[in-house]
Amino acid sequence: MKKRLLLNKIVLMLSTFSALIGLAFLFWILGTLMVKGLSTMHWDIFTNDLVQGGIRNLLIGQFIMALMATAFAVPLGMMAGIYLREYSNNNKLAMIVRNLSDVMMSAPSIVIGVFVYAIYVDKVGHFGGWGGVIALTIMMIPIIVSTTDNMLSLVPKEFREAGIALGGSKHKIIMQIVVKAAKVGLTTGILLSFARVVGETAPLLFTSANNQFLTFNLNDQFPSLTVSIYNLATYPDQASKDLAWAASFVLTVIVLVINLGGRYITRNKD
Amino acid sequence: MVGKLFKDFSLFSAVLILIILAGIFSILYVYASDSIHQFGFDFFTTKTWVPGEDDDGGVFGGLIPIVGTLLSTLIAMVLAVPIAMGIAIFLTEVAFPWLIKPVSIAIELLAAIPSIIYGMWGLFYFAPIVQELFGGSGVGLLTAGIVLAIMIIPFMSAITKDAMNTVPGVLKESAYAMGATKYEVIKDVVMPYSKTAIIGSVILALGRALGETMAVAFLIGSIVTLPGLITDPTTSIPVLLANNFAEAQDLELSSMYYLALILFAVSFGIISFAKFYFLRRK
């Protein structure tokens, strides 16, 4: 008797322990990101480029890559969503298109810059911009095609059949009457994705590069500021060191703050 | 018209997905035949990695890269497993109601943040330690292990805690009912009631640590040689990728996308293997 409820006491301790050890590393890389963060932030890194020391070209062009790229994976992957979950009647394509499109979101994201290399790179003769977006791009899709998957399915069937009933045709039910039920959640889910992609590194090493100068042609090597992390960390000088601390801070609130933001557009709903 | 138009738009949509599935594939595939005809399977054993003269020929093969993916992701399990574990135990069935929510959320916020940042505090920070308390040089298998399991814990206990939520709460007050305690209750009844899922998502983390590629870039050494210790530096596939691929030519090149496509080819196979036979969705 006395076993099993010491053996119970030890197991939900070690589940609590557990989960401090989460929370613990949590706080210490964010309380890390800050210390050195605001310790090496200065205002000039937003006005000056990359090639004078600051991060603003790579602010730029990083959303630039990351906005294009929603741009396109937005009504691709809405689409692709609103075909699995209003048309196809759950046919043997559709079980095929949702699973392989969760499969897809798990892939290795540094194949995809391969492959992206392979199609866009090695064809035009150089590092651009378009490459970046096409890779995010493909990352995007996936998690688009699954939110609106899952969003189009909480909307109750009876809005369908009052659509029907007042006569709409199946185009104008979906966009204006089944879309609409689920903006909210449509809106958190492309929040999340944006805010995933913004902070890739992996896919845009060798598609879009780096530029140390603004540019807004895509047809150039493009300006990004998590492959400037990458390399900034590990040039020997402070100056760089402190950049990539500096930068890293930005980076992880913008993603955060995105990240939070759209969850609380969800909660507000509830 | 328009009806017909937005419908057929939404299938070759739904279609596009498939056509870049099988376009990532093949492309990998046709720019990786030099090197699969040049060296086969023979690659899989085979541990130099050196450049021809004049980045003529070369003999490359990837047992380095694939032992050093393969180990570093070994260790990541092992220790995110049972704490990942632990996590989706305490949220469903220890923690008070008031906390589950923040906690929750703190713990996806971890998850939420890029691998870059990972990497970079790993370097600074974390590597000292790991060479304090084991010695090497800080950067290695271990170090790479460790901030990786951190990376996946995250994602591995949210889905398990998802998967432990759906067990019906009438079943565990039968067994409270019959005397069970907590930790009789979780592995009597709600284990074996959310047991595929949980399989599925630590074969989903799995298979994201694989292919994971920036937070192990700045940990694992990045040196094309076999580690003797655990503390040891060596390389993974997606870090060879990362630091050489850009400058590879010829053989080089190709091997790197038959390196790629090996990654590839093998994540594709875990994931679907967890997507299809645990998380199978309707």
Contents of the next structure:
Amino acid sequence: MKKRLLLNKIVLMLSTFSALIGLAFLFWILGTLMVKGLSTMHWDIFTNDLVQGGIRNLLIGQFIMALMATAFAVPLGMMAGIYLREYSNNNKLAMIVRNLSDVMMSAPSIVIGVFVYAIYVDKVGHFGGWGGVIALTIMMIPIIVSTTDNMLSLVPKEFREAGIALGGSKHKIIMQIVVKAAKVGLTTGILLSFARVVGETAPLLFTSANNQFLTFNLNDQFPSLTVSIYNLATYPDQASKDLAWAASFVLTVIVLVINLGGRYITRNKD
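Structure of the form predicted alone (previous: the form predicted in complex with its partner chain):
This part shows the chain on its own.
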């Protein structure tokens, strides 16, 4: 008994120490970002485009690609998740789709960027916003598939049985009862997947590239906040580095707010 208690204390101390180390690095990164980002922040960066030393076009471009990717990924991912949970009866195809979804969720984003470059950018002969949308869509789909599958599995079977007892068809039971019962979890999954892709850089380097001007033409190189941060940080002049710090701070705040919003929805689901 004494040995078990001693071992428990040792494991607890090591776990606590490891957690503190992780938190220390996290607060170090966030603290540095806050200090350098706020010190270089000014209102003009939100009203000017990159060519004028601002990030207005970058924010607009980043959100356009992320929102369009969401518009494509949500219906595809939800339909796949509904099939896995409600129609597949855990057959071999469902097992294959689940395994592929798990693999895609853990795939490096740069690999997805190279893949889209090979199948799209190289074929059309130039970078463009559509390439970025395709890459972000591919990244979002497995997250939404997994979220939909898991959230629907949490809906009690009694809900489905009640719908059957009332004479409802299968698709109406799914859409009007099961999906509605899981709407909080589904919404959270969509928000978290959006937060992930809105901060991605690697796939956009190979697909959308960047544009210093505000444009809504997805067939042309498209402005991207994350790619611009990468580029600005490599420039030798201090003004570019300062803008990179400010843009990094803005991006961090955006991702943090989206993540906290998703957690808040889950916490207050009642």
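Numbering follows the first chain given and starts at 1. If you superpose the two forms and keep the largest set of C-alpha atoms that fall within 1.5 Å, you have the rigid core. Please read these numbers as outputs of a predicted model, since none were measured by experiment.
- Core-superposed comparison between these two forms: the C-alpha position of residue 21 differs by less than 2 Å.
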